[in-house]
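Given next, in structure tokens, is a single chain: the form predicted alone.
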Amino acid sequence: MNFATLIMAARGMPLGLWVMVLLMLCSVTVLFSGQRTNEDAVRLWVFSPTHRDLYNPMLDRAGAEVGVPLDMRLMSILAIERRMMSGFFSGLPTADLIECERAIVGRAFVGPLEAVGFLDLTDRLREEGLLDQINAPSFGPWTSRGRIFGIPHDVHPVMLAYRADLVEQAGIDLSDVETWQDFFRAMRPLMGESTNPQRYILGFWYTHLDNVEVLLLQGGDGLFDDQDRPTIATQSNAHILAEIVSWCVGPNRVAADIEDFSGTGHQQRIDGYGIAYLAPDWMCSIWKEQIPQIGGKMKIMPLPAFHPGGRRTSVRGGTMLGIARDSHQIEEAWKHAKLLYTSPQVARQMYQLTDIITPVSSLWNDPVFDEPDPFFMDQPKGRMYIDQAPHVPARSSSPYNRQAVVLLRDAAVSLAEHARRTRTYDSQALQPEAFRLLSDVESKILRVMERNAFSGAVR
């Protein structure tokens, strides 16, 4: 059948069918125009629309400097995880460069070092001086058994953000606060004498697994050592678990269950139901976008320590850029990675758009980090986060870390139930039970690790 015959045959088609055919042709045209690829390009997968927008202005320059264009694709974290793992373990095609979030990267490290799908960057980073230019603790989540498999995108130090309008109206001075005990003592008048307070000092709950990990990293021993061996059942961790559960139980509790990202949680922040919150740098931009009503009422300060002289910050979240070990353009991918992750332009715009500070310490002298932030009562917020960056705790890249955090949350729930059942609200009195529960968590993780044929290499 030739084209003329087709036209003649189509003359009798109903108008609705014509419309459907035209829409289909338009859809196919748009679909294929969007999927056009440059076979010579270095392929990059990103999961964040914000990251894509940051990198877009760099693409032409990067392509010119490297001599090979960059083909960037936005995908969901889940899609990246599935395609990345399929590529690493089954030989299916992946991107040359993969941006990977901390929650999923551990799966790439489950086998022996020689089987990790990311290229070992340790020697390159050392030879080009980048190990000295990038904040050392920020390599932790991307390091397995002493080898580094990604360039860190961020630091994500955690500060304490609080409703300064309420605190200062009450005449409370936090300048001498050093420990959590100091903080709760100073803030206690804001809760009043009622048995049913209208506000609580801290928006935190023992079921918030990410924030439980934040505090355990701040004051405890973490969950794994640098060889990915579990360090869950320690007296230090038991002390922290007992302490943070004691904040949430009993007649004198000081914390309230306020969710990080829900509308209800945001309204409770607006209402001042919770006064202080654990705030990684990226949380600032979320609040600015989603709850501008608290703008100009907030301030930040270093986290109170669990003991005098203790750590005043922690860390939450993180992203890296890694090179697929089987890439056919490793050198070109490495050049693109350095341009994107060490660029002063990207670092400055990342802070201006997302409040995220760069891990490249040689860029920390940019005046943008000293600018007063009206949302935080004109504090130089960027500089305050940078001051804490070298002190963020080391983190593990263990593939079992997420599972351990979930079990840790379950242990916190059991400890809270024990406290209520036995009316034991003092943290010291709760510590033996906390240690017993953590020992159970560590045993469960060890049993899971023992099922791994390569566990001998990671324990």
Contents of the next structure:
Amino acid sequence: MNFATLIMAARGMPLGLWVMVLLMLCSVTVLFSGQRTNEDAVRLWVFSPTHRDLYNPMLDRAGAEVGVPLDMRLMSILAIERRMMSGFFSGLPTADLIECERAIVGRAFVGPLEAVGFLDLTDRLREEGLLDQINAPSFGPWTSRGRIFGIPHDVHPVMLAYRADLVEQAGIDLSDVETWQDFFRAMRPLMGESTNPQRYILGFWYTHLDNVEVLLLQGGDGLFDDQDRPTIATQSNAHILAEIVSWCVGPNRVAADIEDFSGTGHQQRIDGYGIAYLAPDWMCSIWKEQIPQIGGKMKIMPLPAFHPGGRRTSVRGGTMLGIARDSHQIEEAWKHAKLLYTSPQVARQMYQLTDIITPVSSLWNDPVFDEPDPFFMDQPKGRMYIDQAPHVPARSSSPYNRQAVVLLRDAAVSLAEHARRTRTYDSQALQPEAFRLLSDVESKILRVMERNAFSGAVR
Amino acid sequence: MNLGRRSSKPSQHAVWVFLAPFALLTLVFVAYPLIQSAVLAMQQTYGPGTKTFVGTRNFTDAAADPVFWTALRNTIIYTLGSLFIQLPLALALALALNSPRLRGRSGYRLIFFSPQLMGLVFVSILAALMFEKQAGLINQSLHTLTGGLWSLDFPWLESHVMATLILISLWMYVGFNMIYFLAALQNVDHALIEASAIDGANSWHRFRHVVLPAIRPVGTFVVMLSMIGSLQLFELPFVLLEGTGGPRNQGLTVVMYLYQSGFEVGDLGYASAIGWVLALLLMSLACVQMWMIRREGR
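Please move on to the form predicted in complex with its partner chain, as the form predicted alone is already shown.
Let's see the whole complex now, leading with the same chain.
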């Protein structure tokens, strides 16, 4: 076929075919004109637009200091998980540095220790003194079988945030509150005498997966120990489960089902349908952005304890920066990681931008943390979170944590139904049933864990 | 002209050249994954580099796994809901919209079919808002209609998950199946209906002995389509229940459990075994369908 024949054939082509050819050419152009990767750069994947904005001003300086530029890409958390695990499994290239959230990191620890796709940072952290500089509990979610695979990004202590305008209007003084019982007793007048109150003391429900875990961690036993063995069926956990279910059922319930990230939940916060909420540091910036209407009306206080002298905080969420084991630029990646995660400038900006406090305890004396926060009635919010930071409970990196939390929610639902069915609303009376349900959860988790043929230490 | 002679004797090579793209794609994207998944179902893996042969353990574990049975039970309940609630409703709606006495039939057809235009994920997100406590449209409406007797805290997504899923699927699929039935009803021979009316058949008899046999082939097809689609249910509960099976796994389906095992726990071998069990179930149903279609044809 010569050129002239081709021209003839093209002339006879229908319009639709021309459109298809044009679309194909456009697609090919777009595909091949995409942003080129700098092969010499250290590649970094981040999942949070806020983190990207935080690191962007640092890139040039970091590149100059390390001598190798940093090529940062923003991706959805699911995309990072898929690409990270595919890369780890198949030996295909991933980024040199990967920011990973607690909810997805567990999968990287399912297999044998030597097959974990992240570089073991334990010795580096020890040699460079970072183990002592960084708040110890923050390493928990990134530590598997005694080895640390990531630098923690945060501490995420949990405080209790409440509608101080309503509380103060009612003349309620919370300064002497130490336990949850004290708290509910003090706040009870806000619910009024009505049998169908239009206001509840706590925005919390036993089906909220993350918040149930928060309270169990506050109690101390959590779900797994530091060797990733389940510690679910304990009397302490049974006490807490019974306690939180008793908040939500019965004629004297004090909690309402107010979602964390929904429009309805936000409206209920504005309306004062719920007064108090569990608030990790990162939640503050979400509220500031999404419900500015409650700004200047809120205050924070340490979480009430489950018993006198008990822990006054807990922990929720978390992010780490890990280095891919197969990276060709491990030393450069390590230098970049340290710059991003231990820099005073980033720590300060992170607090200003996201309300998140750095886990690097040597940076906690920055005066930025003492600044009054108008959203919280000029309380020195940063300092209040930092005061609780050393007390946040230890957490496990168990790949079975998510399943355990889901099963825990199921146990809470069953306990609530038991309470309604038997009209047992007292937490003491509910505790034996709670313990039975938790034992069932633990045996289910053990059954799943026993299927893992690779990792004896995880079992 | 010798064109006809040339085309009547295609060369053997030409056949293979034309078949090659399809064969290649099928081999790479169907046959190889199928074989690989059968191998995987007898392994425990942590990526391709770390694997161990476990024989039939994944299958025996599934047989002894109460969560798998819960997922299977839920899937079957949902399927039965589809068959015995959704399809009769779709047929009833089709009969109503087939009536020449009804004004604005095209508008109604569009309204009932429109959920299909939105997509399952969007419908699921909307449904999650509608079934919320306090502010959700469903509880608000029922609360108003019952003069306050219906509790605004009615826990649709906490204690009545399967009922909620079936209700949402009615909204999603009744209109879709209605279109099939409507098409079948429009092909029923009117002469037969008129003849039976002249012979004294009442409307029920006409429906039972004339209309129903006429639409049976389409009915069989719709039943099988619904059954297979229901057994593969994933997106609706996944989005509605935020990736979990809901409280006490009330909304966990077999495909969701497969996904959880493979992509959340990372146990790809077990997920493959579950996939094969589901595949065998679907193949059995397909055989039943073929048998029924053959029987119809006789």
